[in-house]
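Here we start with a single chain on its own, the form predicted alone, put down as structure tokens.
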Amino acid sequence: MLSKTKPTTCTLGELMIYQISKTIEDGILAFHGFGSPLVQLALHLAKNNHAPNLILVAGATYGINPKPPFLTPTSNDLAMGWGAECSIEIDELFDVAASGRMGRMFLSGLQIDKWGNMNVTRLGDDKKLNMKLPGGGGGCNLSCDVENITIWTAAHRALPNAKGRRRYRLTESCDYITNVGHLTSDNTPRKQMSYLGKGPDNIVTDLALFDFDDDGHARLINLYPDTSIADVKESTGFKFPIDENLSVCELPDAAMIEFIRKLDPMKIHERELSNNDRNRNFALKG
């Protein structure tokens, strides 16, 4: 049951939802895919606040501007298409992107490199397969065609194992490139390719926020209230530039938090977070 008192704190999940929502422009068409409740909530939050003219294409149902009563445990649920103005087929979705009409999509990966390339295909090289991953699900095509990409991950923090080794989510290079960033595996810049899209422009993680500099390299731009540059460095597998205006990120206001909690009363989005991260809270001003 929702509290009748005004929120005085926000959780890490709510902060990530807000930061993802800030990457969404008004008046564009955006698609959120199947898997992430953080992204689903971010799109609805954006449309309810700064992007009322957003055309939201829901994952699984492909409903246009749905108004779900609440977030369901799976995105493949008819309730997530509730109140949609209409729906499209999956082939039409790819046509929209290929014709340059999809403004933003959201992608992630088990590996994300410094150029914004992502791997959801395999771990290991051509000689040895260490792990088979789910695959791109069309992300390769869309990463080339969609105008802008927001990358997100709730698993940036890379804790050492019993042997003191860390498995980095943000890594120097991907074992396999599924979704395309700003530099190909043969060191060809994206700008020299004939892709429609501009590539990723933001990374939202559980530790910090990044953009990409003019060379297409991930750059640290914001910390969270409880993280430091040292925290980010020890959990990142590559060296990164730091924006000269580095600051602590903005928190959502109480009304935004109330909106998130009303749309997600079962806290489905917390499934993306580690147990420790579910307990991270930040005091709101005022």
The other form holds:
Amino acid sequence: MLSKTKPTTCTLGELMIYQISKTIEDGILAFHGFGSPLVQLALHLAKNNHAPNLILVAGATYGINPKPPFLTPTSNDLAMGWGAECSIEIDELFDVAASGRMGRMFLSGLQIDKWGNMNVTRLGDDKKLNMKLPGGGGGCNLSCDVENITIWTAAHRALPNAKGRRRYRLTESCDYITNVGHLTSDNTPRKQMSYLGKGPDNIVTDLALFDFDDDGHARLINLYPDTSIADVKESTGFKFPIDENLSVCELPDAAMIEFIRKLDPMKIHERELSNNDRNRNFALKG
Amino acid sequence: MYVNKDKRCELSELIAEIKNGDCVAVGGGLSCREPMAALRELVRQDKKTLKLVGSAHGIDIDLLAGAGLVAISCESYVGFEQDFGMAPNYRRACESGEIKVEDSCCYTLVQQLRAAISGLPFMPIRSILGTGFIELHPEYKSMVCPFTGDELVLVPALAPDIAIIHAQYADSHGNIHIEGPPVADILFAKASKKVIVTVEKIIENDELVKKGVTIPYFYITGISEVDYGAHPTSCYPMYGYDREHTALYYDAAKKGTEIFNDEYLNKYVFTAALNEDYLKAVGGEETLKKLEAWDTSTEAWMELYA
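Switching conditions: you have the form predicted alone, so give me the form predicted together with the partner chain.
Let us now look at the entire complex, which starts with that chain.
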């Protein structure tokens, strides 16, 4: 199953998992929600590397510090909570966040705007529902309450359709704000709201990494070995500032890649990626 | 308070407790411990214009939507995660306007249930302000906290007409033992006016007490023993998730309402009206043995997701 030799390349999925894991501080309580295999793996990777004291709360089972034998395609599965040293329940999980004890949560959306607002509820407006999205689970509450939010999406690349139109994942504005970022639905800056949380501080995509500037606007900080500023611009529905120290991001090391491959033998995380993106590989140094 | 000594009844009697237009809380979560046998009986009894409330769900809500039973959805998530993606029947019914979308969010739901459980008209919550949910729910109010000056949202008490739960064990008096994450089931049971429960096995009270009582009997209206009552979702430690059957369900649902009716509802719900017929239809002993074998080895467990 696993190759005997050390990996010499990493995949896009593994790169994204590593980059999400780097946003996780040691010693905090972090929760991964459901429907998010890249994030589930990132939390386990973080705990196994730079964040051994992480309080890792598994989404849907609410098991704490579990040791899953393998990643499953659905999150409320005994396997995902396997070996947990203790567990909490749904009400307690959200109380932990509402009382300011949750350090980081991971959110996404079919639309993500330049202020880090996210839409997982619907496309279209009140009068005309064009597409019903699955809904945000507890994302709305957590986007207000949790200290820091990492946003991730594996569908940043917006290819033109037959008519040459692109539907942007990173878009100028959201049709509906499910999870709030740095500017609310009535255009109030987040800093003026009485939320406990500070809002999103990172976006990890299939093309690049962003942080947020002092105004709460997404800012490009890292490219990937195979992407350019032009690639990112082409697939982004808004103009964005670029960090003056823009660089190509770091890759995970061989041991981290082996850890990910062992924990996800069925490659569940690749289901978040497009078919083309599953073939993107990056050579590790030396 | 439900004090009758013996709450055991047939599944059909249990589901007869549900009325047209009821606000229904479906227990379990995602692919785990959904009361699927009870929901199939609900489809057969064709109870209409239901209002559904819940946290994160999948095939359970999609089935009710596909059978045309739902008028309003206040669920927080309905989908099949990365396993299959969006819920086809649910999405179609929302987009056609058949289901009125009143999405909620997990902690909002928790606070609303807590208000009902505590006999309070509302609960405050710090989140929601500044999101689309404020406009979607004109019944939410806001206030300035008299202690801190912070602006808070007030969400009204939610007492569902009925909660439908599937658990591993009960005693005949209606004490319930849930193994694994209870999700919102305990809150649902305490907040709802009626609570109906299917269980894998009814056991003696002293045995149940040893396992631990998750929900005390006086909340429970009725119970019914239904083997594999959560299938195709999991009910650990008895059996794992039947991904193969879920894939078959999803494919039928994706093809549209008519084909879903022909290929799925007719075969697995209407024709297989008895649980034993349903279990035969989904592959009988061979399938069930495989689902029970999850704990024989990691390989056998992984096999279920292949």
